[in-house]
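Here you get one chain, nothing else, as structure tokens; it is the form predicted alone.
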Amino acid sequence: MDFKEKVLQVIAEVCEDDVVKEEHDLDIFEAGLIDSFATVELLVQFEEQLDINVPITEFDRDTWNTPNAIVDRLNELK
């Protein structure tokens, strides 16, 4: 499995939605599978799974909001 795939796993499980695997530039926001409390839950579930610590205070809604956007974030903390 490669990083993208491994990130997008994680955002289904925390979104409990296999969609995100699809649509990459869905807006998870928008769509209703995610609010503040899964937001925390996926950065912790970046650090538990894939060892990349993103701070709270790095986690901007606009630019972590669609799977590629996520992704590529990632890869720059990474």
Given for the second form:
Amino acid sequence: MDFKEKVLQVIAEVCEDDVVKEEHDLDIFEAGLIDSFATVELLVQFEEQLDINVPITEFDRDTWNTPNAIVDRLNELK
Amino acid sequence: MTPYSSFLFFIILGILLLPTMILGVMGKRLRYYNVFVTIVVLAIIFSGGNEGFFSLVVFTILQVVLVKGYITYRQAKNSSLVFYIISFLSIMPLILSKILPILAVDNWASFLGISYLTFRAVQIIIETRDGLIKEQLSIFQLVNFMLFYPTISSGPIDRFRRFQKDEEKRWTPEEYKDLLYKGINKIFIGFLYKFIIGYSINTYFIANLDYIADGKFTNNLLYMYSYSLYLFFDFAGYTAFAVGVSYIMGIRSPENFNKPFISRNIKDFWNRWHMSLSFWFRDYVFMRFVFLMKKKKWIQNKMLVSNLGYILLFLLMGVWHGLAIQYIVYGAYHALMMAGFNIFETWNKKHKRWPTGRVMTVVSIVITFHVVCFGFYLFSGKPFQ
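To complete the pair, please output the form predicted in complex with its partner chain; the form predicted alone was given just before.
First the chain shown before, then all remaining chains and molecules of the complex.
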């Protein structure tokens, strides 16, 4: 499994919806798939499963809003 | 002089900002002239004697020392204890300003805008802890951010890194014209909201309620709705002034309101009402609390963690308004509503009992509107008189 697939898997688990694996430009906040609580869960999972530490204050909803955007941001932080 | 409260203030501001606009339209840098404007306006605001000028000076020095000291420390080490101590010292003046009035002593710690300025400072400390602010900041950068006069008295609460990007930016004439247009537009919306609609509701309706309503129940009911509307138009009007003037200064301060009365549920409401404050609490209190609980695995139950987070957030938000019974009850009320909605939402996700569709959306908006108005009724203090 490549990096992108792994990230999408984590997002799908947290959102409890596989749609994010198909629609990579879906705004997960606007679609109501994720809230601030789930966001924290996402950050914890990134740390545990991918070993990437994303500070809460780094997670800006405007730039971390779609699966593609999240993959890009994580690539920058890797 | 209280900002945006009199026409004299607007006239002075208009004259002072004229060179800013000319420089902006010519595509020149705004920074140096804006510093001059800031000093003059701060002098006008704080020269009345009741605004706590000396407390403001001491407060600013304290925050600069704490922030600069912590950044230097953080470049070498990262102990949680030091972070908590520095954060506590940073909010100490705010705590004092809330406690002193209860002890019935002179409130020497307080000054106009302390509640908002504290959040600007603490936020820098938290982002330094998270490693997002690594380089030492200059005294100019810190003071310029903390004492940015358009938003000094009641926000909106900006974020340092966002503010800094705008502050360092050299706007092209086209970009600045767009900002100027938006800024002036906002200021006129402010006039409409605060001085026409808000003023009218308060003067012609709320002040005459005793003649309009006959029974005690009707009186309180009408007060609840009219006060809620007044609160919105007054505060949204103030915010439009603050944001509009920021735009003219070349800083895109965040918005505070996004049609709060069409919220579909209480969670939605807190994404639309006093946003810069609720987002501050969301990012720096709620999410950090949840993160800590999850990482340390102290509490496993999801529902319990999020509800405890809401209780913490809204009780803090209540006390932040002041240590009075109405604010504490207001905070507790919203904590209860959020936790209740959280349980309902999770249950409904599984059972899908709440029908969807246009009619139900309207029903949800109406229910939320009433829940929210009752909250403002508590907030107003009228039930506790």
